[in-house]
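The form predicted alone is given below as one chain in structure tokens.
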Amino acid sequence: MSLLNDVSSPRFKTGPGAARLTGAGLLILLGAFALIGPAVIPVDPSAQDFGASLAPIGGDYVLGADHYGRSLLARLAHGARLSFGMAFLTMLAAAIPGVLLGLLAARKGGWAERGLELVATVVLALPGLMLVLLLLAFSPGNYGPLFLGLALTLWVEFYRVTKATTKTVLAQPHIEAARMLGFGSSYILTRYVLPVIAPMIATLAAFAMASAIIAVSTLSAISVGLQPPTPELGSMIVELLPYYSEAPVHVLLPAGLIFLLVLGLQLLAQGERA
């Protein structure tokens, strides 16, 4: 009975703060690997050594080598940096216009809101990956269309959450009182609106980065995203998959790195949302 009481006590419970700290810690470690790794690992991720094809973990290759004899440690570090960078830039490109347009629609209303809602509805009517594929068709394997396509699919969530929350805040009696007292729009925005929407935007940003990482890896895996020899995690999995019976750990390494990146972002987002 005492054991049951101990287990139900607060010290055994993990709340949103624990999830947020776990996610943040995981992302800090992975971010350090992505940012510092390529600088301190003195190996070209594209350098081939057929004599070391599928070299096991340890020895001259800390995490082994792929079927071309390329260092998996170097390729994982560059792949993590690429995934982090693409996800962060995609999130910014989606969040900045989404938030600004959401504030505009909530503030102005009328034709501005109706026009933006129409654009958002049209974007949502297209499956996200289809929109990215349409843009990639003009320049397959390049960063620009991939980055732009992902941003175009993600901005709508930022726009709609910002618009709905801002309209709710602006309808509060204390906002009307602030206006009657002569406070301007910038004061109301910074003192009342932004503190309310900031946690929601932070949560959406974490989810958007996780979605971008998965999308980039998926598109590369089906050979319509970034192309080899670019060290991208999704394409690394596909390249190594035919050798799974000989080197299963080599296939699992990029897959595990994708999992950890997305897990860290999801834990961070769950903590923020709670």
Contents of the next structure:
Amino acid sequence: MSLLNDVSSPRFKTGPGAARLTGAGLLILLGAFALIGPAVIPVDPSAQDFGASLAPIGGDYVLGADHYGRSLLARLAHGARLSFGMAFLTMLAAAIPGVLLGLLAARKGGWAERGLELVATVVLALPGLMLVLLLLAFSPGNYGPLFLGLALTLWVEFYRVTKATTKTVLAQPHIEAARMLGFGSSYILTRYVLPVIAPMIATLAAFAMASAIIAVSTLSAISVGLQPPTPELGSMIVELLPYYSEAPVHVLLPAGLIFLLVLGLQLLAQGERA
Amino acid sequence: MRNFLLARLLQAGIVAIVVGALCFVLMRVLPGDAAMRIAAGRYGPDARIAEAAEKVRLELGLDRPIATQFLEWLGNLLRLDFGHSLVTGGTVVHELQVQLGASVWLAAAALLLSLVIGPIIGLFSGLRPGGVADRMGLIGAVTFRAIPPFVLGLILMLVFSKQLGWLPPAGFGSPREILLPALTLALGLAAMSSRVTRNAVAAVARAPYFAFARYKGLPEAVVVRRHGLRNAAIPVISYLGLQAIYLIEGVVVVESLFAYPGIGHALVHAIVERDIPMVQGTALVMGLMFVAISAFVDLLSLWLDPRQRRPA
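Okay, that is the form predicted alone; can I get the form predicted together with the partner chain now?
Whole complex next, starting from this chain.
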């Protein structure tokens, strides 16, 4: 019953509030930069030019250059694309199995549900980052384990929310009526269940992408994630940090980009709720 | 109470088996011969690897059936034998003892600091929802949640060590050195707990018993202290239990950033150096620490709210 109340509470019903619109606007801008940027900016993000080492902002290089003289604008665009792309793929890899398994558990119950519950409990018993670190320990610097580890920890949330909500929806009288009228499972699923869970899944998806962006940049920053020269925002910060006193803005650029990405996703996800 | 302890023990058992099994499977599933990899890790890539690998294979019994090896590994685990670090040669248990102590101090300091920062901001926000304090608190919370912990740590380092020169940027030994890493962790935790506190306080402030305390003429401070704090603390404490994950993950990040000699630092080093026994041992200890922190927080909330002690 309490879950049902949750569903109908204003938190999932509020229309696009100011926070939500700000978040969406921010993400559209950043998304355009990440998608179009690498195509429009004709500079190789790993092309070095030692003559332009730590070039200031506004000269030959629009956003300056790093210690190897690599264009920061190009690196930021590629870094944003990488973060966005990884986060999006991770979210999909977590959401699709999570939602499907949740629907399965809610529909079938019994052994299927108990088995899935056990797996979910086991994953929850471990901190997510540790799972990722364990996978990375055996094959460092690769996209594969990073991606797999993140998806492995994030699917549980999708599974649990889908399962709980679907169960309450399926227990309602109008579903029973629909079933008695002879409508099949797929009709009930698309007409009655999906409209209820979709907004919640969207919220979870935005949070999952924010977590993925933070996790990837953090792991690269502590040098167990993606390795330089990959233009990854987290490792860019750490690479540029020794030059902070000469070029403070250069360090702040990738940090600010991560901040805006995560902020946009969180604003979009929580809207009025924050 | 007994059920509570049993459930926690079960959780600890699951963590141990999952971490162990995962390491074990990964060792064997990944491309390359395990003995080769260990030999390369021990003697460096220039050694005569094939011979060394044979020696390793015999020494560790890698040629026996996998099931036997796994059971043996579990047996060793029960006797608290994690083996030796491939890098330093010392026993993993000894290395972990030293580092665990440091990490526990850091986690405790961070929890304490966050309990000072978050709930106080939340209290002032929640007493006047929609007021200036509430809005400032909201902006602060959203900002700190959007800054990745490692960036927050770097900012604190730049401000307090480099610009102001008040605190050392790295190291271990005195309370001054624990302050910056603990503060990094605490600010992240406080960003979340301040909002939970705010909602809890706002709910308590709307409650009839709170209004009654005001009607009977108690001064505001007394109303808040006697009727507000304890009731509002319960959701905050149980929320902190969920944040045990944040603390454990934060320990990894913050320790490597500040070169603080704890478990998280050790794990990252072990990963970079492919020191598999150390990775196994550290991951296991971190998993158990996670169980311990959430158990501690649950106990705290039982102590605060006697109603929960009654069997449901």
